[in-house]
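What follows is one chain in structure tokens, specifically the form predicted on its own.
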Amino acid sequence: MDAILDAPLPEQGTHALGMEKIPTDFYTSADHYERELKHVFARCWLLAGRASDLAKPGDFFTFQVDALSTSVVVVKGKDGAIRAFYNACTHRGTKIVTEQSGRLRGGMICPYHGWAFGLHGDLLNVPDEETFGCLDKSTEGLRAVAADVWGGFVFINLDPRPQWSLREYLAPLSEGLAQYVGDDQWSWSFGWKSEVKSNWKSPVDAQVEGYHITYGHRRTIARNVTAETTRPYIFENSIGVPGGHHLFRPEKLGVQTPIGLLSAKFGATSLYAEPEREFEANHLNVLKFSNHPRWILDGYLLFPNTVLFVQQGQIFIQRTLPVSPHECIWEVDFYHSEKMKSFGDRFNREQGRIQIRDVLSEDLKIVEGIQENLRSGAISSMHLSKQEVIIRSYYHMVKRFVGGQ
């Protein structure tokens, strides 16, 4: 028998960051708030897109941070390299790119007055050159974002000389979890876009414990998951990882639907069902736990917006981005290994697809029920149990960067 079959699922979390309590104007308070805008979201690394959605030259998509007032298109170039831009016009700042994603033939024309970019940002042509006297092109390209990709995912970094490169910034994860998510096998297949009423941080927190699930989620799949079957741990010297969590199916599992019962039979893309047949996925032996029979899946806090979930043929994100210190953007997106097949894998697919929205739509109301009273005075500080270990690494991190560390 393979020896982690024998393994000892790992500790309920730590008390190794302190047991202080989290004072709830983290959440609320508007000077903060700007300080996580200037010193966050200006200096981190931010996920912006899958880099296989820019298969061939001239691919692009565009990446907004609403609360930043900035707008980046990425795109392919002629040589294979990604690269990242300002979507503004070096001529009267006009929008290049309108649309979110889509292929550039050739460069990037701006639609107010036809000024053209190449797909390495160069300015290669002005109508009525002439008239603007003195202009020199070879300064005038449009203006570069830092740009680079990891396990398949394109990140941005707004500041014009970031402090970390990304696998600085995203150490400890292995490069075998790198190749794992960043295989051609993944491909697109479903996710959601939403507004919510919450700080931003609120959401990322409601992903990155499981001691809420036995009552949260008291409705959906607490009959399967346990706070006991959730065991986070932290990385206290990661600059942009505070930490992650393994997900175990509990050793009996509840009362099953039929339906769940019947999902299971053609794939595990229901999180929360014992699987009768696992998708195939390219280099799964990376992960610690993938052959422990209990284990479900693996997931990662990535600083500071992205909650990254890695199981056996399904990969799937969850992102907030601010709008205001009580209004963010929601955005996951579900990734597969194995393409469908027949009607057993739809079915499946399908089911995993409407448990999951129930899921997060708990979350969601939850996270908007919290920012209501926090914003009353109701509460002024929050306990963390060692089990919420993850939530006080992320609150020391956000801390150590709105601080200018």
The other form holds:
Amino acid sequence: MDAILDAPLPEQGTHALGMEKIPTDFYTSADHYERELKHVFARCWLLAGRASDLAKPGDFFTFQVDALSTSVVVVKGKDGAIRAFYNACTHRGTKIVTEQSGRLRGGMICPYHGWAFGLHGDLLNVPDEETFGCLDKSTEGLRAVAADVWGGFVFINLDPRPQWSLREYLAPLSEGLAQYVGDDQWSWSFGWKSEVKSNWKSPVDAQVEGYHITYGHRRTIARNVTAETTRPYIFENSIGVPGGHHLFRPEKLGVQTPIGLLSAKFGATSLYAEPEREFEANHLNVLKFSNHPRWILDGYLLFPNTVLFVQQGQIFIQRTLPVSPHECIWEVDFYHSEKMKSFGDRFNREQGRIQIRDVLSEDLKIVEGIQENLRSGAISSMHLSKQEVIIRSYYHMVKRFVGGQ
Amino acid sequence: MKEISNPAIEAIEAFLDDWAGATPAERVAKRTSSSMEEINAFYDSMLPWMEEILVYLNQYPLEEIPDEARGIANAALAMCEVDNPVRWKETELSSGFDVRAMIEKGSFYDSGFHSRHRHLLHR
Ligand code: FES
Ligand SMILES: [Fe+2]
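Please move on to the form predicted together with the partner chain, as the form predicted on its own is already shown.
Full assembly next; the chain just shown is listed first.
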């Protein structure tokens, strides 16, 4: 443990992937956008839910990709396996499940004419079946969608034959990370969603570079997290993980409000203050810098649309989904490992929640402004520093998928 | 455990009607509809009592906070809401996205806008 405390922080990024400028039509072109839908969203593994929400047979949740007009239902079978299906009745296409999540009793019954499907997707019963003539129920089960679990999260893939297993896709992520985020201790605490007037990749960009923190977040994170204390790295040969970063506190913290300091007495989830309380977190020691006294979190970009932040006691996930080249659905979700037991916990959670909300609000305002400017044609290319290398890696990955490079 | 008494004093009591919103949305609404003077008045009156309030409330399991202390608990949470505005010297962060358009999700699966929330997003 002490060896790691003495270890110098890694390099502040790299130019290993080159230094050329990035064309802005990456964010504005309608043609590029269409190719992303077809070659990225219809082929990649997408984080859709949490396996622990499918504890018992019949437990289900839905996942929607509006831009592909696609609704998927993910359900736990009697055999304990997790399966995903298009949420579309094979009679005439009605959405079978209309709730976002819940538990099915026995099976799925289409609300239009009552075709009944089992938890494994098989067509069990057709009212007045004889009126169809010869209907072969054995071939009219729900249409399957690939689903698999990593780190306690369920991913789906709309490719009828996914090119890579989920494990291959996320290959550079460690087994230790999968164990840490996959632990049963985590439960969903809160989240926000919004429609944002930016390309779906821009909010991702904002969460994978630390260069903007010092200035862009000067009114929130102030000097408690800085560009200088973020350490990005890339996975050059990964299929689905362009890169990640470690985030540390600066040696000297910046502004601490009295409320922030009070909050810090009760927990570790605020980025603003050093926690006074020791925090229990199973397996956290598997992360490279988690013993470091200034370590705050690790972030990972899970291609194409998910940023996963892992810290003591808190997991934070940002996802975006495309609506048009210029609009996306943005959402974030927080998981916590410890239940709130006292009001101090509640106060700490609320303080951390509001601080991160205000930080995110700065990111969203920035990306909306960028989209406006890119649409105007004011600039036609972008520069990327070493600290923004994950964006370059991400760019290359998108280009590889859409076949542009 | 020795009962620690409710530190509410008149100076705070006067703010509870307005500032002790029970939900995050209510507390945001109160903050964004208030003037900086009102926010500062609330903040300045609460702050000297905050430590004592937290000690008082923290003696109860979360589910067992007495009804008469709910107002003061919500007001303490509202202090988290006004903490940044006091520092910014503005009721809303001019360099931020409207936080009222960041819709609170009800679960991980409460995604998207194909449902009932679209009307909330006109801003
Ligand atoms: S569309 Fe489902 S039963 Fe008719
Ligand atoms: Fe940011």
